[in-house]
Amino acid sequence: MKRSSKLGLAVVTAATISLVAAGCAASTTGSGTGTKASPVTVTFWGSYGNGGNSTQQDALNKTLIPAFEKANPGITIKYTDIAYDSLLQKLTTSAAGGQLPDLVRADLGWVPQFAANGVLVPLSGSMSDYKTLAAKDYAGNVSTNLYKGKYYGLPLDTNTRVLITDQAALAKAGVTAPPATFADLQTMATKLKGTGVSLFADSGLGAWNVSPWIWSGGGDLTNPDETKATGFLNSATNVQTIQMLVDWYKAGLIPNLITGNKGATGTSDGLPKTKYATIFDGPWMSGIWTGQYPKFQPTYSPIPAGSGGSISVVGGEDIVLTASSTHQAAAEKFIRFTQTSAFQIAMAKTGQMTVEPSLADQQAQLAPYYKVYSDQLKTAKSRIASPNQSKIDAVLTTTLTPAFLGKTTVQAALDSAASQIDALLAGN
């Protein structure tokens, strides 16, 4: 699932340009084509502008790519921006026609799909320094590139979900601090009954939504090899966790937004309007609220901990190299450049979260709430690495919704989901 930042924290300054130039000069080691005598053009598709957002795209086109090209004479990077909602379809069509670009900024959920189709180069095999580069990044993000024992990309940017609360709503529950545990949420649930304020709100029941609850509750989606969901997704531990949510829903403490009511108040409006006390969401919300609710002051905190601790879900994009590329060595030079602190910090200034924990303090200087997200990323996990990930999301939604609506039990819902996901994993 795509989660993009809508922030524009800063423009790229002249000092940044100097830093970037130094960073990409350091990234030019290794053999490859692309010299003054034999120039090459590396094509790169992505959604930095997301069909219109210029801040990130300008940083890429006006600062980062020119600095890379200056440090690597003979290599030209031709970036094409495609609206996110159109990019997957364009990639799928182009793959069928054998007309993919050299590099893609891919939603992390797409990597297994394209890896399974054989259209990506396993970078863990082609780049001798892959392990060194990957070791600098959040483990959860690196794992999004793993498919059947090989890594097909490197993290490019990241995000995750944390707890965001409205202090006015917390006050109605008679509490002064955000809930830190499942037990705290249960206490708040009791205190919020009859106040007209929902304890928690979310917009669905897919893996992006329920995984933080399941993992923090001490459960799993599948076995460690991600080959079987039965016995894991439908465990007694997960039944208890999901039943907690269902009980809140039935008590009117979770709105029917979670079960697909399109007329329900969205989380971006419900929290600042004190309709909802808590939500899980990403760092892009700050930019939304700054524009729409400038007086609203949200509080960012870790996902409430259950018996499994505080564990959230990884979002973001990876950079991948297509197997059809005729300029792989030159493309790999640009991949290395995206892993430099120069590239990562320049993009952080446009609202993109860095994939490197060592840069978290610099990032937090841009906006303090980033620290909560970077701390959460230390334990955040990736969703199931399957080319059928979108179908897995659909299974979770269609099986869990009846449990919330009281049409089946949580155990029966999870049993059905596990069985259907087993079949999808067997087809990987």
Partner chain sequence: MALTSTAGRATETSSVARPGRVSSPRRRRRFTLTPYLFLLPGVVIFVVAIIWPAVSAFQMSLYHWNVFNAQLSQWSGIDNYLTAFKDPHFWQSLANSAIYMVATVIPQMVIGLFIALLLKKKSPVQPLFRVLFYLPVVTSWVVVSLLFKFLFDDSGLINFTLHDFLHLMNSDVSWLADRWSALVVICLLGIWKGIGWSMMIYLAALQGVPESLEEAAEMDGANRWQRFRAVTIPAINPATVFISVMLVIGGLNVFTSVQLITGGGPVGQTDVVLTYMYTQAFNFSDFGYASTLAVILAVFVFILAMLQLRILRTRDGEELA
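The structure above corresponds to the form predicted alone; please provide the structure of the form predicted together with its partner chain.
Coming up is the bare chain, nothing alongside it.
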């Protein structure tokens, strides 16, 4: 792209953002919204800069927030970046101390937990245009904000897991295309035995890790109401799917990274080094490899399909409003701003996938691999919406690991997991 074209695009983007931000300003009136006479400061916590990523913070702090503030005189957005690993702890202690910010970019897994404890404002009740805004987003992402009939946030950005392969490893297995089905993986498994290359690698056995296998295999985690796991998680279909993984593990085709070896080579290193042939991961990997392995050219493709199709798991963040906020009207204005195409595309340029399917094509023009993720998101499902999601992850990990290590059968492991998750769901 020519320099003049880039400049032009930047000007158009800035102008669009300003116009949209101004539009948001015009749409809401009322006390506490912030005016020139009585300005308000809306505090916003997130982890855009996690891992030293300054691009996303810069887009937010230097382009988007100034555009919003310019269009909404009297409202100042004060963004604080907190490392992702510390954010939940910081939010918990701040909630206990009554020091929460107005807005939080929360991992979608945390929303039910905070909602259950009365920390968040149900936006479906406080924002009259909530339905209109939510209707533009992926249904799977919107559902992550649902707790007991109310929606406590709006999707801010999204991601999912797709199959990423290393071409050199595929060549060792004698194949040219990434595996499209479980059967293809099985074929690759046979060919990779003894080559020193693992068929598949993952860093755990929580819901984020095993759900794509279970759903693609034709099984489910719970009943549709998410009130019972027994009869679903421990179904014969799921036993067959997990047994397939266990067999690969025992054959040395899945490294012990999956069973919690913190000293094993991570997926982000193992794939470019041709130690692992395939992994499931999100769109952020591209940025990591561009910096660390500039010559590595990964191939992105859908999750291999089993009898249930190719189904992945929804990830991402939601924007939520805290109940302790004293500037709710102003904060809601900023929430509306985050749902605009200008905001979504500006962040997509920095690696944050848009939550609006109508912007998928525009996003795919930024990087071709986005299309694979967008397509995968159309069928992706969200994890169990429960305030006990962390405990459910722990249950899955602690019950499935012994099955991988040969200390129990897959059926017994899933029976135990289902029974424990039943108790957690009953406690919701």
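What you see is a predicted model; the values in this text were computed from it and never measured. Rigid core: the largest C-alpha set superposing within 1.5 Å between the two forms. Numbering follows the first chain given and starts at 1.
Q: Superposing on the rigid core, is the Cα displacement of A264 between the two forms 2 Å or more?
A: Yes: A264 shifts by at least 2 Å between the two forms.
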